[in-house]
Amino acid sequence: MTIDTLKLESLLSESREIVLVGHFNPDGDAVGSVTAAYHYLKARGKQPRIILPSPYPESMAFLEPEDPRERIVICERDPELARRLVAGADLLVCLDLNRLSRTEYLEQDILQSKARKVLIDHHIAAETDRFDLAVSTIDVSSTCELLFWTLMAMPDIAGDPDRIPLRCAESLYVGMMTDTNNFSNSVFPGTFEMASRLIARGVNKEALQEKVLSCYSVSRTRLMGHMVKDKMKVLPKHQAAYMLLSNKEKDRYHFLPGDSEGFVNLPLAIRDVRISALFTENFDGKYIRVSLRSKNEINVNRFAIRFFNGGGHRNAAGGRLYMPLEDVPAYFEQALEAWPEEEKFS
């Protein structure tokens, strides 16, 4: 992995208005990477701002900037401010997204911006040609891991994790921890090295795990039980399982952003299930959010590209469907039937 730290250092040093952008439906890696970058830049004397297209899980709120005036701007809630920040930026840093379309409402604003643009991302087929500098590889667990190694190569850090601000280190650990499902998947040798160095830096992994993984409401826990007991369908022929989450169920269980995090992994605990899917009705009912997970050699990235208008990683991918929720089960089974064997194990 080659990182042009000289160019990145030059871009950061020369920029005054730095805006950090994550993807729509932000997960732990998206929130972790943008807040880690914020805390790093803040320690350098910069005044960065963060924009996320849509709300993030409540369990990540502790990663937010301390200053209320610099809190994360949610485009869905305050589109005028988000667009004003993009328009006024002289450097845009996009994290944890391989395509600008994943910024949803901000895509055209970013494309039209005259600001220099940096990408830091670990997804397949990143649109690197749209950026002045792209730090992109799939050989890491998460964007937070990639950002960690990028920072370690920067002149001011110079390979010493003790020079990484503690709050930045905490964000990096949270993003890596959540994107690996607490070291259950997409783990590389460097992932453990990163974790070891961050813990030596002073990161309290038990405290972070409790904040992120043991903070759910009673309603969310009951929803999880309902999904497993009443909504999980197992397809033995295809060694697959799926669940549907409707807006009515969200209302019944007082659903908050992030409450379904981890649900798609639950069926994979079953011995003979190798593919798991979660289909979630979007709040406005315009599309179905698709989350896919798999075991070992099954390549759900190819599955998501072919059938679900999406993509991602070998064992973790996602996408969208534009159909009524009740039509999804039949479509999913048809897709499993039509999925070429050579793609499944490619």
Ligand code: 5GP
Given for the second form:
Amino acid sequence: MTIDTLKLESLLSESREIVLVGHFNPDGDAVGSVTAAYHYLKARGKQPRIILPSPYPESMAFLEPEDPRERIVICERDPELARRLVAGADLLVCLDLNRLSRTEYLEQDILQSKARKVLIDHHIAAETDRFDLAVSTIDVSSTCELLFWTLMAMPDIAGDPDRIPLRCAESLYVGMMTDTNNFSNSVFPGTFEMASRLIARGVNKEALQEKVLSCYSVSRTRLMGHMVKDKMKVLPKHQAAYMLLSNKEKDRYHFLPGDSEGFVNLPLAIRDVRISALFTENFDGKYIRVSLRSKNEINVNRFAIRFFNGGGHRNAAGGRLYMPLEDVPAYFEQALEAWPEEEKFS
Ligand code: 5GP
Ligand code: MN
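Form predicted on its own done; form predicted together with this ligand now:
Now the complete complex, all chains and molecules, led by this one.
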């Protein structure tokens, strides 16, 4: 893909109030991309602000701006401030989201804002026509990888990773590392190239792995054991497995945001399991969060669109169900039954 860095450069240099927005339930790629953009812009003398719709995992707090006045604004905690920032922006940069609805509470505010709008994202079917500039492709591991190549093409970086601020480089590495499950899926040749250049730049890969991937509590590790031992159901007929996580169990295991990260991948370690699903009761009990993963040839993005009010990527997708948790197993089995073969392998 070609990236219109001339346009991006002029949008950035003409803007004073830049606001960076990530998606609801932010993962490593969302936090990584908004903080990477922040640290890059900060080094350019800008004072960008970051908004995330809901809280992010504690393990990523070290990526936050150091200036307490520029801390990430969490829309669920501080909706007024978030709305004020969107309304006052002259440039809004949305990262790691393909539809404005993924900002949950902010869609209308963003649409109504007079700010110019940029999208940087790696999901299928991005709403590119809602933006003045869209950097969108699915041929990268993560938004952080796409942002890395975008920055490399900017005139001030000019292909030299040493010109990327170290904090920005660390954020980029974290987003790529988490979205690829530490180099186990969605890895492209450019992903290794990015990693190699960032490590040469001075990113300490082991330190980041320890901070982000080996950071859990005892109770989270016990919850993981409970899920695999007591909750995982295998459906050999469909080469599928699933787990349900209720709010009661979350309370029992002192659940924190990010604690179920990785659970959905666990059943895929079983030889004949090719589809894995995790169904999590949302904290307010209003809906069930759906997480789907698959092995190579199976397209769970299509599965999420058709049956789970969501979407995502070929091998990692998600969505929502509006039904009691106890009704989910029957619904899931019916969905597997009803899923057209040609779509499954599309
Ligand atoms: P996770 O299972 O890690 O929550 O999400 C995996 C991927 O599925 C995300 O990277 C995102 O692309 C997609 N995804 C998750 N939840 C939703 C959702 O509610 N709607 C849509 N469209 N995509 C989702
Ligand atoms: Mn992503």
